[in-house]
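Here's a solo chain for you in structure tokens, the form predicted alone.
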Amino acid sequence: MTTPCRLPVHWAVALAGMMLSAMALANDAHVLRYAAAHEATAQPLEIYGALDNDLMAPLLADFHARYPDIELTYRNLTTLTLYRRFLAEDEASADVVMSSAMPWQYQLANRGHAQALTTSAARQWPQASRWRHELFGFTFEPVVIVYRRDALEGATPPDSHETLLRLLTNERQRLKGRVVTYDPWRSGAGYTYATEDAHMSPRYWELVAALGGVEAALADTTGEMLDGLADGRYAVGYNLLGSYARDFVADHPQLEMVIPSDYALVTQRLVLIPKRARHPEAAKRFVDYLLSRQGQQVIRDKTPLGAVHTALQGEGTARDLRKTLGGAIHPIAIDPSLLATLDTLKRHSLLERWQREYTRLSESGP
């Protein structure tokens, strides 16, 4: 496990002070603000992000410590709200846009809403984690299975999609109502994972039927699933976001997190600089920081988001996961295939099949 970096005392004090300042100046719980050290030379920077404040704060604080004359505002929005707000504001409000909704971010870049970043860090960024030099994946977050040890006593725990299918089939009565996964109808993440699973596994539709057979609960967020697992309502959670699950599981010893050994989907948060950003220089400085070794070290040491930088190793990094899982790692590609998930007819077709398979066993009886 990687030892967290230790900041000099004066840095630690400065960071703590800026965190208090950020909270005090926020208009609501979804906004963080960091005032510039010198008002006369302040450079505004407006960031729209779909990432919880507690996960984003270490990055913002470290960046602001390095660039204290930047007056920083971070707005935490849901993925679809962020997308719609960005377009509704004629692209002229946000200087940086970051989101885990990979198809929607790709669509924005593909339609010409992003400008290029050509710094040294951007040019050296791994090809698999960027599109051109306009869209960058700066995290590496596996999609995981979480289960309760006590609830599966005597059964083989699920360490892959194949063993999960067997568990749901063999323990159907025992697990009825005690499994949870994303609702692909309501959740963008759930729909994206369903699309990728269908491509990866010839037995995926059997797994969906088995989920329906145990009357799996359908949730909108990983947080909902983790809460249900912690309080004992659920025994198994499927397709949770590992970056949220990792620390939660560490605090709940009755839970176990598993990265599937047969194939592991990996999602990345994508960041872009709008073509019409009002403060492009500050925006470029921030995105360059996210891609820098220093920014990526903060991601590795202070968050569970998973660093992408090829020079970094340790728990949760892309390098560590590739070394551990090898060919089983399957990052969701940042390419035109993402646009297919937004096609209305294809989306409707996949969701209709998902519903048919999910209800198949319940309609046919035990």
Second form
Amino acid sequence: MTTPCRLPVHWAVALAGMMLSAMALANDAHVLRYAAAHEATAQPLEIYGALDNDLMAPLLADFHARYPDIELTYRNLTTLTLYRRFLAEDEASADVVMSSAMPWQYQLANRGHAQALTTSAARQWPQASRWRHELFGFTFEPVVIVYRRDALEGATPPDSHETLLRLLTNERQRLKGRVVTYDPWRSGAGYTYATEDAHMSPRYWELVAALGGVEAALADTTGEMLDGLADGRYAVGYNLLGSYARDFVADHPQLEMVIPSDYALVTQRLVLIPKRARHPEAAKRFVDYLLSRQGQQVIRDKTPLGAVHTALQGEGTARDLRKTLGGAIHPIAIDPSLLATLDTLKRHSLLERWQREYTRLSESGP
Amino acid sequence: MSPSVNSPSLYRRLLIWLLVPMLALGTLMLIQAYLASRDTADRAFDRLLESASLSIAEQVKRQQGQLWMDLPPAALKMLASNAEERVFYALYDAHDNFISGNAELPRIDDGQGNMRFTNIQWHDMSLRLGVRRSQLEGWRDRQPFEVRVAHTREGREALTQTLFQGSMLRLIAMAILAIGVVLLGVRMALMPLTQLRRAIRARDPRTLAPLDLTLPRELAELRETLNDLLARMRRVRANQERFIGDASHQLRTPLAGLSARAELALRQDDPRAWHDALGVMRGSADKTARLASQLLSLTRLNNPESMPEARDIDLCDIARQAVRDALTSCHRAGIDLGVETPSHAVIQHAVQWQLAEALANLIDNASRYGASRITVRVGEAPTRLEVEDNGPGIPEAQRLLVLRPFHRGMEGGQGSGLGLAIVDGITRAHAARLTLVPARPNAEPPGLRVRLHFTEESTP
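Show the form predicted together with its partner chain, please, because up to now only the form predicted alone has appeared in this conversation.
Below, the chain from earlier opens the complete complex, with every other chain and molecule after it.
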């Protein structure tokens, strides 16, 4: 990873591509199919999602077991393809669209492209995890710090933004080139986190400067960062997606995952049913299932995504995280401020500032 | 008369005229309340558009020769209330070029001031659009620009509903109260009418005494009219009673005479005396029969319910017929009876039998009161019937009195005293005028001319 150094003019052209790429771990489109039990009564249902097949499979299998008459097709796309496909009017629409790219999903719903779901599960869904009855956050994934135990021997391991800043400042020489974080220029998720971080505290810019000071590497995906941490290239990773990191860290004993205790951003996958959905009945059944206790239980037990349902508890659930972290938990709000993230000028302003802070220490430093 | 179901009720009419306008007014007030609620909600929510656009406009700068802004997320949050409106914003430069935003919003051309609002339909959505005109406050250039913000109407509608429901409840309460007051008021206002009805119903049907009841002015007039009618009925009844008294007296006298004459004849044994007595009794009976038939005519004339059939008739025919009918008896009494008619027919709309009756009575009267020459005359312009005689005439002072039943112009005369009364009744029934004048004012005896003038409106 090299330090990005682009002219502002360029990214106005390449904007959409840069923003939307790399939200999902797998870029290549995979398709999962579940045939209906009886061909005659089969109801088709087409789901487009920016979620890896192995994460989706348990959910889809369980759903299919409950509704064997639905002929299920799951298409795994990148968030960019998803968004583009959606807006291409001539394309046949999916019945359900799921994505972790919160601002884009919000933008679609805001433009009136989604239809309302008013089943009892939808009505009881926590207010903070839905917008109108059109957009539902069905996962609860904290943004975390991951570090290698062996690399930080003798230093205080970071458990908050505050201690991370101190670590980066104190161990600047030792950590040079061994810290990794999202590239806000290339990764939509990284940009969203940067916006939220900057919004949370002005001291975030000190942290960016410190990251620049240690010449932190910039990655596109959480997977990339985890791989780098596992093979020892990096000692500390900042702003990784907790849902992926949790299982990975469990498999790699030298790694440690920390949910920052001062504030922990939480991102949610948002699901919507397009107005143009060809099979709205089946789509409503699926989303209702996602929000139901059974669906959420599968999410809790068989995926690392984190259940939102208020009645569920256990590791990784929203209820558990709220209980352990209390006020520090900070889900990214599903409200119009997400639209500000998408503003081109806003994006330019923020990234320019980010770039300035990032290069501050390296230019003036020793 | 019992009040029929179909006859319009005053109570109902009053209620309709009071309640229908009231309901119309209530509906208007409801519409007005709704519009006012919407207006209030719009004004309240327009403040959100105003502050959001202001906070965006404050972030607009000039950078590298272009308009630039650092969009404050709070400004967008401001646009959405609890109703989770869809929000849209856009920045446009002075030449209406889109700079940034999440939707291309139209501009507002009409209106004044820096902040303008309007309702638009945009991609199947009802939006409230607010456009802020502003300009850069730089040292060098003061470039104008527009911040356009819009949101859907859910929040406004919710507030409108809340406000409208409040006013609606108040209005309904007022309407119920008003309807109650109207019902009570109408009942109270119509109370004197019920009093009047009860007072009339409670009266003895034979009483014609005036109503004595304190009533409001409008009904007092009705009471006075009723009392006038009662007074007239009292007079009519007095007349009737007197007439009946007179009639029975008149009938009793000849009957008593008959009875006395028969008794006298029975005491005698001479058949000649019986014969004489029978002759006298027949004359008396004839006279009584004539009296009875005259009474009948008078009753028929005075009966307001009878509606005789009038048609166009020739007065000359009537006059000739009357003369023909009376000719024999006049000839026997040595009276010269003549008729004078124009050579052509004189047509008048009238009841034939009544005119014939009148002429017969007049001829009879003249022959009984000592005339030796009677002329029946038909005149034109004005159309008239005349009977003229050379009898003793009627002194001027008596001329009105003789028209009353049972008044005889001369004591000891042979008439029943009903003839002229009948003629007067017929004249009235034809709306004609009756005049009694001396035939030859300066001669002795002066004679009498009785004339029936038919006027324009002379139809029975």
